[in-house]
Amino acid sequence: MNCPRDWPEPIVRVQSLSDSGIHTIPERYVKPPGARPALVSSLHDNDNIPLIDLGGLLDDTLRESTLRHVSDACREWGFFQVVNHGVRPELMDQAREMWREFFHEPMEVKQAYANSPTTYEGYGSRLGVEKGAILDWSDYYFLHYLPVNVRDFNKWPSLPNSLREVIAEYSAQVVRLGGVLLKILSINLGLQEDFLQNTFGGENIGACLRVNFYPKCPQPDLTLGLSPHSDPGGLTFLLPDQQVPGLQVRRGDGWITVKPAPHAFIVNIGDQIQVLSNAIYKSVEHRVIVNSAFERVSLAYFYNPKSDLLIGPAKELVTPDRPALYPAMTFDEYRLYIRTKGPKGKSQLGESLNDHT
């Protein structure tokens, strides 16, 4: 399976339709009966996905219970939000909003970005190569950050003025606690702390930005932002929209929309620690709704491993009673799978790794 080197059709920017005034999306964004969102409440309206102090860590009076909380959220939501995680507030709310400025700067510096699926870098409208595929809502930007011989600042947007230096600065601080969650993922699993480190290749790990802009919508009740999907990497640090709520994940056979904390990052599980781990800790599907009368930014830093190690369950935690559940695969060859078929629930890491055995 390789990716094609272009799109299948016509590449429609959503933010333009939105900014075109139409009353009724296309029928290419309409999502079957049985997959859109139900937007009335429901019994899950008061529920909220774990929120960690991670200031706990240099207490060491507090210091057990955090990481027993981190263990906790891990076996049963795959989902929770840090704070005090050492990344500077004012950064944060910068760096959403320099990203929320690019996305309003004219159409011809944005297109200048404009990707294709061979990496996905730059400015893009889809996700997946199937032809006649029912689209989500949303426009995005992706761009590499490690390893370094994959940094390529050309690919970064010029436009608004310092939004390379800033997004660097950001950049290095989210890798930086990515860095801390694995140590207490290694720990809280009974491995050397930094056993998900080495794994994921050191210092040369993956990591790479997804900024995500979901345009104002005129039926929000047919469509999504983002389908339903389990993210394929290690983990995912996304920064909100502080003021728009639209992220959801899946709780039993409900969904749970995300109240994001001042100032905080949202944590989830990937798929290559559901496989590292030996399903100890799950990825858990999670999707993205819009509204009609806010536009939304988030950004999503995937912290995954370096793409051409081979990814499998660590032996400490291959046992007669719990045998490996998995077979070695690289990240390069698991992600194929969503970059040619899009976000299908959690489907790729079944099939991806059928595919391999």
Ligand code: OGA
Given for the second form:
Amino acid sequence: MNCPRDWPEPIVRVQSLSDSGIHTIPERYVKPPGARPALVSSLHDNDNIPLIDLGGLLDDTLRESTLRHVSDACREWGFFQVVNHGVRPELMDQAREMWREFFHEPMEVKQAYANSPTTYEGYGSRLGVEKGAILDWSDYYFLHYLPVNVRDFNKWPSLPNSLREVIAEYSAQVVRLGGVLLKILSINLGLQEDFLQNTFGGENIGACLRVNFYPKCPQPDLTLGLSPHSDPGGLTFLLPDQQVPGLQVRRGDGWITVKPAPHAFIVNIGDQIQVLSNAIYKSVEHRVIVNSAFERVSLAYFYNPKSDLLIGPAKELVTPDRPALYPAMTFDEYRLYIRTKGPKGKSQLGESLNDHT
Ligand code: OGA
Ligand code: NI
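Having displayed the form predicted alone, please output the structure of the form predicted together with this ligand.
Full complex below, order starting with the chain above.
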């Protein structure tokens, strides 16, 4: 499986479609009936993913219960929100609002960073290179922070002014949080506290940012902002739009709409941690719905293994009763699947597709 060097057909910016004032969306964005979001309120309307106060880690009387809370969320949900996570709230708002400004820069400014399927870095409007594929209602910006040798400031937007500095500071703080959580997950799995960090490559982990821009959509019941997928990497730290919900997490046969807590990060387990934990922790499918009244901006930070290290189930978690469920693979090999096919549920882990084909 190889990734072509260019997109199979001309790129259309979803934001331009939205701004053009159309009342019906082009056929390319219309999902088959079984894959459309049911926008009627569901049984799960009051449900939410667990909310965890990480401040408890620093308190002797609360540390054990905080660890257990994280452990339960990783086993049962694959998703949770965290507060008191150490990233400055003002920095979170500044990062999100500066990216919103970027997406409102003139099209020429954004087009200067147009991306290609070889690295995906830059301004993009599709995931996957299948000609004629049905597309999602979103544009995005993708950039690398770590390892340092792949960081290229020229591929980060130069406008709005000081966006680069803000991304650098935000990245440093989120990466620090990533290190804290990998320790907690290692301890909770009964491993040495540095196990996951070392397995991910120590200082040379991969850290990259995907900023999602979901423009207003005139027919939100026919399409999705982002199709069901699990994140291919290690851990994801999502900074959602504070005003506009949209993220839905699979729970049984249905979907739960996440209600973001103020200045919380939404954390989720990616496929590499499902593999390393030999499926004790699950990487859970999620998707994004759009709406006709508001645009939505989110920042997804991916904390990943160094891309050329072999990742397989930790030998401590493989027993005669629980044999290794996955072969070892490098993250480079692994993510080629999503980069070529686009978001397709969890089929890359050999799990079957559900309501979206
Ligand atoms: C992602 C993702 C969710 C969102 O970028 O992988 O799942 O709310 N984003 O934008
Ligand atoms: Ni995701």
